[in-house]
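Presented below, as structure tokens, is a lone chain in the form predicted on its own.
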Amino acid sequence: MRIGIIGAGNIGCTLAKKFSAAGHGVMLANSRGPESIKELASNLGAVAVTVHDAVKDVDALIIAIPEDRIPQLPKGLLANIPPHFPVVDTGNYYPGVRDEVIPEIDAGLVESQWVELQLGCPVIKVFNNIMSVSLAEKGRVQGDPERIALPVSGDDSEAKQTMIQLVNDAGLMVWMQVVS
């Protein structure tokens, strides 16, 4: 598969040096542009690109940045995305910690269905219970007793199934699929 990420810090090196390790082709994006990670992105075997193109001709897109952050996309980013289209949100809301405040979300406003509000897309929910190091280190080979399970959450059955084979070759499993 053809994976974009938009997010250059822990989570998002994580996953594309796992991704990339399992055979696929990985783009790499931050807010400061491809020049800023290009040793970055080739020392965890991706390719440093602007945030447009990680989007373009993959086959997923892991948005991997802080929840409050999300706004500061370029508007219009996912508008032609294909129907089944897996756009990951691998956030978690830290208001007051490492997050502005989110008005809607303090509301009441479910955080997935506000990041979709903001993308103008459905999203899954994965990677967000997953602290890097974990991630990093306790990926482990199928079948193995140890493996560290993940829930996949999400409206979309065929987007999800890519994420969970995804998971998988993180070297995890999918402990349980929700539906919201």
Ligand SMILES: NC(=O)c1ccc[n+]([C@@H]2O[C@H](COP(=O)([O-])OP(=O)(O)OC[C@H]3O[C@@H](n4cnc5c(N)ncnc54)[C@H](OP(=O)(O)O)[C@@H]3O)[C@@H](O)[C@H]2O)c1
Contents of the next structure:
Amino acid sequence: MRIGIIGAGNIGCTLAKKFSAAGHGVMLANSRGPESIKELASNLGAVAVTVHDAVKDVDALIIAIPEDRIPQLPKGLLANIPPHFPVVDTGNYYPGVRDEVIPEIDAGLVESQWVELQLGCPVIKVFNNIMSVSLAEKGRVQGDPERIALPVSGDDSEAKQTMIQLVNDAGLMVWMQVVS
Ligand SMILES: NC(=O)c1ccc[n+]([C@@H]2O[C@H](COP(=O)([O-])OP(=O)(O)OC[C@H]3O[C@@H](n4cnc5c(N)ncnc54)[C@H](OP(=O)(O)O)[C@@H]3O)[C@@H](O)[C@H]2O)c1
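Having seen the form predicted on its own, the form predicted in complex with this ligand:
Once more the chain from above appears, this time first in line as the rest of the complex follows.
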């Protein structure tokens, strides 16, 4: 697959390394532009691109930036994605610790639903509940009894199936598919 990753921090870089080691093409973007992560991306087996190019001609997009930065992504970024295209939200909301307060979430809106409203498309929630260090170090091959599991949550079965494959490629198994 060709995978776009927006966010070149702990989670984005760990996933870039895992997916490229599994044979996927990985396009990695951040907010400061490809020049700022050219060497980093190359060391991970990925290609540094702009945010717009991370969305072009890819089979899945992973958004791994702090939750409160989602509204800063370019407007209309995902306007032309095909049906069942997986857009992954790895984010967690940390109000007052890292993130600015998001009143809608504080009032009870589910985080991923708030992300969907910002992006204008459905999202799959995965890789949000494992620390990047565990993600990097605890992957095991299929059948290994030490393999750990992750939930994959979302409404689109086809998009979820793509992400289940990528969770498997990251050396983790799917514990359950959450249907909302
Ligand atoms: N760290 C973990 O173990 C972990 C585990 C599970 C889930 N998560 C969640 O995953 C998300 C990312 O966490 P992280 O620890 O990987 O963050 P991080 O290390 O702080 O990295 C954040 C990345 O996002 C980029 N970014 C910020 N705003 C952007 C924008 N508007 N457009 C494009 N790129 C932007 C930053 O690029 P610049 O440097 O160019 O700004 C940076 O590369 C968070 O919501 C976090 O809660 C983290």
